[in-house]
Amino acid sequence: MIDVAAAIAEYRARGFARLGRVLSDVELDDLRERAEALMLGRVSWPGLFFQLDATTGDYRDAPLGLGWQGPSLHYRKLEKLELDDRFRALIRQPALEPLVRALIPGRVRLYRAIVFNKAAAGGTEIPWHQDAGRLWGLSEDPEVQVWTALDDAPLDGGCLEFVPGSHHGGLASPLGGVVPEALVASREADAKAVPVPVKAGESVLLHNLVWHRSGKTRTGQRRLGFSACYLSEAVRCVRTKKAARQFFEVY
């Protein structure tokens, strides 16, 4: 059971709470499965997206705009999963229901439900970033995200790294996306991170506007880990190059 109360005391506060382990073995296992063989073609669902990694090991060199490359464990991302039943409940995890309720009252709608990918060759390194912005093309910023680890992410490992607070000063640029570099020395950002490691099936809560980043994975060993955001039904797409997103009922 989750401490509703503790949870969101803390993640107002710092912008990211533990809330502990949500998935049991079998769970794991079933979403390790799925995972690999979304990758790899075995099971396959229209409208999924996919992004490689980049071959460089450089976050800004990762492809744009290929989508389905084949098979492949090197995949860095897995977008749109509400469109797979294994994740689909993960997104409605019972577990965090009541947690997700407490902090977007009315309906819950998702924004996106993603895997991020760290192969075993080490993955990518990712920058100082906000989940928010011009970038994701909403009426107002969304606050909940739920990160779930579905391979250990050790302290040397892939974890989360966060600056505690930082959600209190708003976006760092219009766009949102990656922190710009003068601003992350003069926060001394990297002094003031704070990693957070977890074990396989753990969940960490986290507001959109916290700075938060992570480093490439031990050799050899993959790193999993699913984000889902939740909305408020009063957020719109306010997109105009495309066609408005409908956005997928969670609760």
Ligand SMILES: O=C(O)CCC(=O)C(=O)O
Given for the second form:
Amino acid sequence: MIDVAAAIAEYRARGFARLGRVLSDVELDDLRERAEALMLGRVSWPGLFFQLDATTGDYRDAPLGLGWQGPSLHYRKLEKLELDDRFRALIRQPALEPLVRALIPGRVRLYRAIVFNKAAAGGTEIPWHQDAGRLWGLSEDPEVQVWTALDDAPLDGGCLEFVPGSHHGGLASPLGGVVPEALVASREADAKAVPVPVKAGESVLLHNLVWHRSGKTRTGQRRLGFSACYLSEAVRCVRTKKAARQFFEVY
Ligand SMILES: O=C(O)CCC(=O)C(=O)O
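Since the structure above is the form predicted on its own, I would like to see how the form predicted in complex with the named molecule looks, so please show that one next.
Okay, now the whole complex, with that chain kicking things off.
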């Protein structure tokens, strides 16, 4: 059981909070098996998004817009996982529901559901960033994300790292996303980094504005993480280049 009040207090103060273990061994096995089956093309859903990892070790070199490129365990991202029954169940995981409902009153929608994969060979580093801003195409910045480890994410194995309290400073740039290098240096982000190693099945609550990053896995073990971003139904898609998105209804 998650201590909802304690988790929310810590999330408000620091921008992130450990939630403890939310998945059973059986659920974990089913999710890992499904992530592999999706990458290998054994299970497929129209509309699922795939991005292969960079071969250079630099995430900026990861190819964009190509989709599924054939069977490979080197996809960096799988997105739109609300299309998959097992991941849909994780989005609606009963252990997380009281927490999500406490943060978002009324109907809850999903902005995105993603698996981030760091393959056993290392994967790529994700630099300091925020998950909000103009890039997200929303009428308001979202604030609630839950990241769940599907494999162990130890200190040298691709765990998340945070700059505590950085969400209080708002957006680092109106566009959002990667924090500009000058700001990373002036705020001494690297010196303030707090790593949050977790075991498979544990979740972490994140404020979308908290600066976070993750390194490569250097353990020789793969690291799969699943992130769901929840929205209030009041938040609208304001993108103009394509039709406005209709968000998946969580509860
Ligand atoms: O899973 C990771 O390594 C990074 C996750 C992340 O940066 C995010 O959810 O925005």
